[in-house]
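Read the single chain below, which is given as structure tokens and is the form predicted alone.
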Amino acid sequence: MTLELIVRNYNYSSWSMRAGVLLRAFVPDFRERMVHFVGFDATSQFKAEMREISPTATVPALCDHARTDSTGRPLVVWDTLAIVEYIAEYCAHSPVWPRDAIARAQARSLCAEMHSEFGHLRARCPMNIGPDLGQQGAILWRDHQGLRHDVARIDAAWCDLWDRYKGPFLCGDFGAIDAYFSPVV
């Protein structure tokens, strides 16, 4: 087992969840290490520990202990979208991305959109799986048009893919796009 995924608690870290879901599907023998989160402050223990692993001091970070960087340390991939691409290459014979060129382009585009857009969804609905937030959600939905717009865009994209590829997942078979949107679900 050469791959190690460093994450924060999946209940609170959508980016960690995306990478974890993808790895569980395609590389089930990876090792996982959860870094205890005590705050985003630059001097926090979390940031200090993550700075030892990744130049961004963020999670997730994927370490490949079978490969090294220019300093001789294990190779680290520190961005969720880059982790997806690394896993697609690592599992070259698995359908991390759809084999069909059109489906693959659509899946990559939507993952990139999730990576860089949907600011209202991110700002108003941070990851928190544990509690029932239905009442707060109803208020946010009522009061924030931008949130409704983001959700409508995601719904339209999912419906388009579902209509085109007929499921059972967004582009037919389970892949990166499904892992990427798992926290949104």
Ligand SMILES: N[C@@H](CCC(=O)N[C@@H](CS)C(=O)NCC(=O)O)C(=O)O
Second form
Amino acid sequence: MTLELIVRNYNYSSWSMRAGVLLRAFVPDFRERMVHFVGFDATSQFKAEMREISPTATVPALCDHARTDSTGRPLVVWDTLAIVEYIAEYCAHSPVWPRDAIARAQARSLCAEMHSEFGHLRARCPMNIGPDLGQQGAILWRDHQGLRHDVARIDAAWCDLWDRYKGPFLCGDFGAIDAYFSPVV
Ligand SMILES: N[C@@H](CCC(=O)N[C@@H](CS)C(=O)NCC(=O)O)C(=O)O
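The structure above corresponds to the form predicted alone; please provide the structure of the form predicted together with the ligand.
Now the full complex is given, and it begins with the chain already shown.
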């Protein structure tokens, strides 16, 4: 297998989780490398290691060891949305995006929205899957109208897709949009 996904611990990295969930579903024999994480500051071991791999020094990064870039190094895809598109081409016969054009447009729109919007949710609820944070969540919910607004928007989008496609996943079969919202769940 030529694909290697470089990630941080999925418990704490929503972007890593999105790419990891997608590859587990569509490229079961990909390799996974977890970069040791102690902090994001410029001098951290994490940033030093990631700078060797990706121009943005962020996770996830996808290396395709079967292809090289103009410097002769393995091809790197360094943004989650670009990784989704790369996997969609790599698995051209699997429905990473829905086959139906309308569903595909909706799935792409929502993934893009997750990429660029929901600032309150992202700022108030950073990824931490392990502990039960119900009490902290209740306080955030009470105090932050913007957070309630973001969650209401996601709820409305999911309900709309559920009404249209009747599940079992957001646009029918499992695809990129489900991987994209897996950390939100
Ligand atoms: N737009 C990027 C965001 C990736 C991102 O922010 N990853 C975080 C971990 S979840 C990271 O590596 N941050 C390191 C930093 O900001 O220095 C993507 O979609 O992949």
